[in-house]
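There is one chain below, alone, in structure tokens, taken in the form predicted on its own.
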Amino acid sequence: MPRRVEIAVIGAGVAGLCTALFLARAGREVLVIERGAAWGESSGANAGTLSLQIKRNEVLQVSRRAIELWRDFQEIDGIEVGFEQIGGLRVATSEREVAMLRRSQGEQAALGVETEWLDGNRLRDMAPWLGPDVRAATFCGWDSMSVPLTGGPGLARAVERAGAVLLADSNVVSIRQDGGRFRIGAGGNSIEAERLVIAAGAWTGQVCAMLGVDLPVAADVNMLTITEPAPHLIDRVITHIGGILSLKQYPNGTCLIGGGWQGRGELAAGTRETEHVSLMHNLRVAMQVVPDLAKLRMVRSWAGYEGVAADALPLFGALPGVAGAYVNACARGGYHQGPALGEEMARLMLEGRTGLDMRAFDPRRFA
């Protein structure tokens, strides 16, 4: 392990490894420091749907571009992600969500976001298994998914084969700066960097805050579930326009229920569990759209964190106040952004630019 590295990357999640990952491509010498297993916190515990057309209006762009590098990851680079472009459909169960859905499609195609509308025999010929509440839903060519149980192997293989340095089980316990580098002590390491980034998701708040520098940042505990393996069911991503459903079939046949459903915990004891309530609407949600899941068991459920800003956008660009430091967390659907963002913050410590218009997410509006 170096102890004085250029750059040193805080987090071992999408963010930080596809941050990672781009510098080290250019040549650039990088440590990422993790709490503990790479991968082994929100990343891991996410459903890895990739819809573009679930997202808000600011981050369309970015989540375009992160689609297309989930897709060069697997198909160019041969870093397997799990990733499959099937199309998602978004759904409408009542007619108060149709004028929803029929809304959001036209902010959407005023983007650029191309959807079809779908209903009556329209929607059945495409999507047979769909439950008759189902009233109309938008399709969408560019929705995706990606399997996070190999995506998170796969991008930590990929980082150390560019020549970067993963270090687990080392909490970062103190920051400061001194001379222009930054210290960091890290599970028991002390650990010199010219330039920091902090891609540490939930726990960016009070990794910033050793920097002196306070940002709003507030842990979701979502939940997800598992059901058995079962012959061809769906062969779309499935979302909703109330965004209270995610749901997908995996290549093995499992598939995978969220949609946001809030769990129990919190950071600061490290706890997380399921909500049964809250989890029973979810499956009953689900068991409405796609009627043939009730048909299934569930193999397990579980709550993961999802670090989010006060305004639910990335946390994206320089630390205020910090010379040599960055921010890129905390991006509600930052499973799905994160190679983008990646890129993107990779280009801005080597350029001094985006190719992107990030400065919506510039960490400044909260200073």
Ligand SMILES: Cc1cc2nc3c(=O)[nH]c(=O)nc-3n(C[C@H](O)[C@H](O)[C@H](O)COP(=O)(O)OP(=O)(O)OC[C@H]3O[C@@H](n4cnc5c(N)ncnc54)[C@H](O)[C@@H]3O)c2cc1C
Contents of the next structure:
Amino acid sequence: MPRRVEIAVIGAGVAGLCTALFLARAGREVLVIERGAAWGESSGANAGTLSLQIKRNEVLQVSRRAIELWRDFQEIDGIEVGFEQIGGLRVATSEREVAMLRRSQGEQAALGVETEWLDGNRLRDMAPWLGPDVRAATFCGWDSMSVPLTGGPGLARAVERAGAVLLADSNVVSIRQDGGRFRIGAGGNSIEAERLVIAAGAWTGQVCAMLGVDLPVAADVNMLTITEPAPHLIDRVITHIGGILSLKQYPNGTCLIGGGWQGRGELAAGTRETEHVSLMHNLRVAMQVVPDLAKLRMVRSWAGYEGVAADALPLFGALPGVAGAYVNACARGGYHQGPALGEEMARLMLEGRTGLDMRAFDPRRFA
Amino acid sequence: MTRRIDQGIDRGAAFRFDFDGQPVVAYPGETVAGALLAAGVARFRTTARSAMPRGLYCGMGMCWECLVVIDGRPSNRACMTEARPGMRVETQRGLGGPERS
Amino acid sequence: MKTCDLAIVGAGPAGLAAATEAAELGLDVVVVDENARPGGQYFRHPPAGFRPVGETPWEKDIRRGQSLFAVLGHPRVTYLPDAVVWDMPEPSVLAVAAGPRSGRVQARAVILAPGAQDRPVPFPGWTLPGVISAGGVQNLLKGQRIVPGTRAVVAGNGPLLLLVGANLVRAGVKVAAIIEAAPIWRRLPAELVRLVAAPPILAQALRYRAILAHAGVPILAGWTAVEASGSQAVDQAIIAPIDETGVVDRARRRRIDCDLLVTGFGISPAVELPRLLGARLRYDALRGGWTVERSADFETSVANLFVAGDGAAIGGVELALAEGHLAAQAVARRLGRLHAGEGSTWEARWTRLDRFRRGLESLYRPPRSYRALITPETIVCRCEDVTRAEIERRRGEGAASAVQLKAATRMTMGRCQGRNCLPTLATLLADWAGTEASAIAMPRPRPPIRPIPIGDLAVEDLPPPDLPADPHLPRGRR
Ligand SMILES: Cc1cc2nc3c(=O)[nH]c(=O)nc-3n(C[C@H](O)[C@H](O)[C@H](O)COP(=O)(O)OP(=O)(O)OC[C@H]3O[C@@H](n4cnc5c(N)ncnc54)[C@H](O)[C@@H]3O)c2cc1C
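What would you give as the form predicted together with the ligand, now that the form predicted on its own is on the page?
Time for the whole complex; same chain goes first.
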């Protein structure tokens, strides 16, 4: 006997769980189907950077809303997501980068996101730990950080409390549309759903292909490195206009260093390893920006998949040609945006329209 | 009894370093851990999470339990660090420096 | 990048023996070791400033060590002390962190001889100051001539306990008791036939036994430490009988005053590098847990990657020396510097020592499990102060797998990189699943395999990185 539900969500990362959360809160019957363990992929392996000022202009509004929702998770819903709004510095280390930063600041201001320009003594006053190579930075009070490690279990419990059901260890291998229903084969289970949300992260291309839809999804292999716990050093979220550094220090003293440097691996083979030379470059950039890091020890590094659409914008909306199916995946910096994308997806499915302007993310752009 | 085995060895000239404000005797080539243990000090640090006492455990650089602050820098392995005259060694409390409030 | 014929990781007995053999056979060799001085754990020796006066029990080993160290001055040998191999991006490349000397070494073949590390067995109070591993105490004795206490209890499993006990006695420490978990007295008669395969080692063991007997040190076999008590440091060891299945008879427990509790429940091969490179491992409880699968030439399942000594499977110093020579000969044959059939004088010796090892292993076969020692309040992860109760609470909340428990408790995430808690986590997971620890897949290590200063990554000359024009756009494959 197939299990019948109103809405099936494929994938229990931040995108799937947040979609399920808002749907369940609105009283819908939701089943989240997850291949492995909830939060086991990108959403558990990422850097937890919630930086508004590093986002592409197209996703600024979604990203701002998402920060409000992360704060609500922590402060209102009591979910341990480790949210802290400590503000962020986006740095530039060359003339060229200073010009890029200026331009970006202007564009963001025009879209309603104000940042503060800092250089010279004003910059050193705020961040004496920055190295001499840092020529300028913009400060954004929205920028925050979070702890993906603890956020997952908390969010999964909240989803269940809201009434949704989580089905782990159930790899979706087939989806058929049959008399207005979806028949989903997942890890030996057969599930029937009236509507379907594909939130399968880097695997979204594979899952959409089960419904005959071809979406251009690439799997980046991002690396991160964490240091030993050290006395208080860095008190802002640090990012880089070149997109090559993310850095923060957690309350337990560890510093997390990333920046989109690529490891090695293939989604199809399930491999994701660190790459020696890239890792060294990543840490060199970190030391250039915060020289005191040279004295700290690195303790672990790892790599995870980040699914990205060809134009690096989210895949958000109705799946072209398949009535009742939706996709919510592949936002660059999708951890940050997850709550807002989930909220909007629920709104789209329940009300037929979104609150924010999401047209640029419509998957039909690739049809 | 003394905790330095004197039989069969001439250690050369002793020197001192400072541990939490007290002088500790060491000999050239001794590790900070060795000199502290010889002086009867077993507790080198307290942990960040629950302030529990810790000391030398594996003695070969693998367990990272014997951390001390040396000349203001935290998290030195006492078992892997040679004692030097005049160095300032302190019990490491937690991270060994200011924590974020 | 520095290049050589053979890179050897570890300057202990196995690594030094390999270097000696290889240098004699005309190979260019690089030896890397994280310690400041050569010798590994066994040939640890006092610093240069300590001058021996007269003959002491230590001198023989020191001279033996010294003759091995000679190879490090050989013109074909480059020795990098104080140098940590933190990554092997390829089976032929070592990434070395060594302050201003950091960089990569490329070799035609690699012999790993990284030795072993303590096998952690948590019990209440094992984190107290004054509870020190047997290896740690040996290092203080050999390398510093310092004893870390005045009244000691030596507890655990394996032949090392006798050695440490005897050394402490010779150093003037009052040793209250040796607590051996295996019922060795009962098993001894049956194992003698194999133990006589190595008369010198057996004679040495008898000497230690005599020293202990002379000092009136009782050896309790079939007993274990179940707790260390004290507030700021250990002041008592609590011991109790343990049977071969691991059941502890707490009703018969005894308290012994001490300011030093030496623990040694055996050692495990340091398999991080073979694991990192994907070499095949095999679980062998008697040889330290996860061991490295090797051919008769000591080559792993990864071509041109060899492992010698305790780093592959626990066997002791004599076996490690033999394996070092044999592995280097195999490398020389591979590189065309030695013909088949040549240079095999070490084989017969290896076979004899291996027979002895089997005897010793079965004599000291540990209880099936020490899980009875891990009470709820016992710290399992020393770096993050995580107790068994906390792990079980998180499990109750739904964290079922190793990965989820790590995330929920932070265990394995500290500086020791899980060395002190992963084996226990495997035991607990196996218990819950009703299987053996050998069935629990351990997470693959990722570089760095030791914590290293980030500054060391700034040393090597690298070509500038290929930066993306637009960092938002995907770089991975579809
Ligand atoms: C190292 C790293 C650092 C990053 N840093 C940041 C950062 O600081 N800030 C930020 O905002 N973003 C960051 N990202 C990106 C961010 O992690 C992702 O954008 C985000 O987590 C994606 O969430 P998701 O739910 O779409 O994907 P995932 O978390 O990967 O969830 C998708 C889920 O779908 C499941 N699934 C896939 N196929 C199937 C199937 N057939 N059947 C059932 N289930 C299936 C998967 O198992 C997975 O659990 C980083 C990414 C990486 C790798």
